[in-house]
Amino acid sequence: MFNVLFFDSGVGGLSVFRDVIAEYQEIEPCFLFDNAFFPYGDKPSDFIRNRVTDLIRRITEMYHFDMVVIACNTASTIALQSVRAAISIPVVGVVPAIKPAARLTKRKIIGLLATPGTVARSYTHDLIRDFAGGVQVLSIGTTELVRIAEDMLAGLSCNLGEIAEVLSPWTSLPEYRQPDVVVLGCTHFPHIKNEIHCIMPQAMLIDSGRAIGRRVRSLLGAMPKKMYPERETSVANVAFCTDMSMLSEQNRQVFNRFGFQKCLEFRPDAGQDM
């Protein structure tokens, strides 16, 4: 079994965790989510880069992991290279599925649904330049859908009208000018995939989750099986947040449903009480 750390600002990265486990089960997972600064989509790039790098560096110094999966598009597009430079184990990031979308579109129009930060990043612009030549890319940057996804995972009802309002820049266009493939460029959005499909039933919705699962399977499958000494504390199936006072009971239950037995606060500058 391999120890894998999953990281996001909220619960959205659980969609990536679910897809990774579907591809490769030889994993003992731990999840760290930075709820103290959720959501990342409207935060400055330098802040995100420094914050994500510092958190992941510190937790990997405290506990043994074989791999880190940054299960957040915004954090990946900003901090992936910085995190890789800071730690010595493999780091897998999540980036918008622009390349497969450009290959799948028949109308030559794709939609990128992401956070404002991901839409604006040069990394995303480079993906579009490199892999979507000859394809029109229509982008919507939203933090509202992030909130809706978090609420739905917590068991709250969903207002389809709110989702429709976010998507209205596309749905108000004549059908022949609407995207026929939509990239879910935030790991929160697969959690509301059915609701988005209700608003845009003719569009194919794609995300990077299964591709990330295959990448994790490939990397871990090539690693030698190592025997590590038994530790007094195990972080397998533990979800760490960065501010316990902001952790709702609903979010705690979400992690429990995904198999994480404990939700604890990560305090990098103090001892961890397990």
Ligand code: DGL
The other form holds:
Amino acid sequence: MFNVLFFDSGVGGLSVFRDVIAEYQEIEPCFLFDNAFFPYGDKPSDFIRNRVTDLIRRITEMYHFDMVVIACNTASTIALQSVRAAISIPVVGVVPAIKPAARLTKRKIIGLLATPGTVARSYTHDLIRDFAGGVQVLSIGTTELVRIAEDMLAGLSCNLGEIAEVLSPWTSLPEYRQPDVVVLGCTHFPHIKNEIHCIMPQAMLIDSGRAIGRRVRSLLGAMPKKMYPERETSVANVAFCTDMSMLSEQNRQVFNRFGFQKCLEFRPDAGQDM
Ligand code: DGL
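If the one shown is the form predicted on its own, what is the structure of the form predicted together with ligand DGL?
Every component of the complex follows; first up is the chain already shown.
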């Protein structure tokens, strides 16, 4: 078994966790979500880079992990390099599935549905330049859908009208100018895939989850199996939030449903100020 830390601002990363576990079961997972600063999508890039790097460095100093999965596009597109430089175990990041989308589109128009942060990142622009040549990329940056996904997973009812409103820059176009492939470039969005499909039934919706699962399987599969699991410093099946006072009972139940038996607080004095 390998100890893997999954990281996100909220429950979005659970969509990646689910896809990784579907690919590879030899994992004792731990989840860290930064609910003190949720959502990430509207925060300044420097803040996200420093915050994510600091949190992951500190938690990996405290507990044993074999790998970190940054299950958040907003964080990966800005902090992947600095996290990799700060710790010595493999770090897998999640970035928008632009490359497969560009291969799949027949209309040569793809949609990127992500947070405002991810849409604005030079990392994302480079992905588009390198892998979507000759394809038109229409982007929507939204934090609204992130909140809707959190609420839905927590059992609150979903208002399809709100989702339709977010997607209206695309759905108001004549059909031949709409994207036929939509990249769910935020890990919260696979949780509301059915609802997005209701609004854009003709579009193919893709995300990076299964590809991350295959990447994790190939990296962990090549690591030597541990003879003596480092039980004393491992934290299997724990979900850490960064502010317990903001954790709702519904959110706790969401993590329980995904197999995380305990929710604890991880609050290093990072001295973070925005
Ligand atoms: N789930 C994250 C992502 O993939 C972050 C959403 C947010 O906190 O804004 O982008």
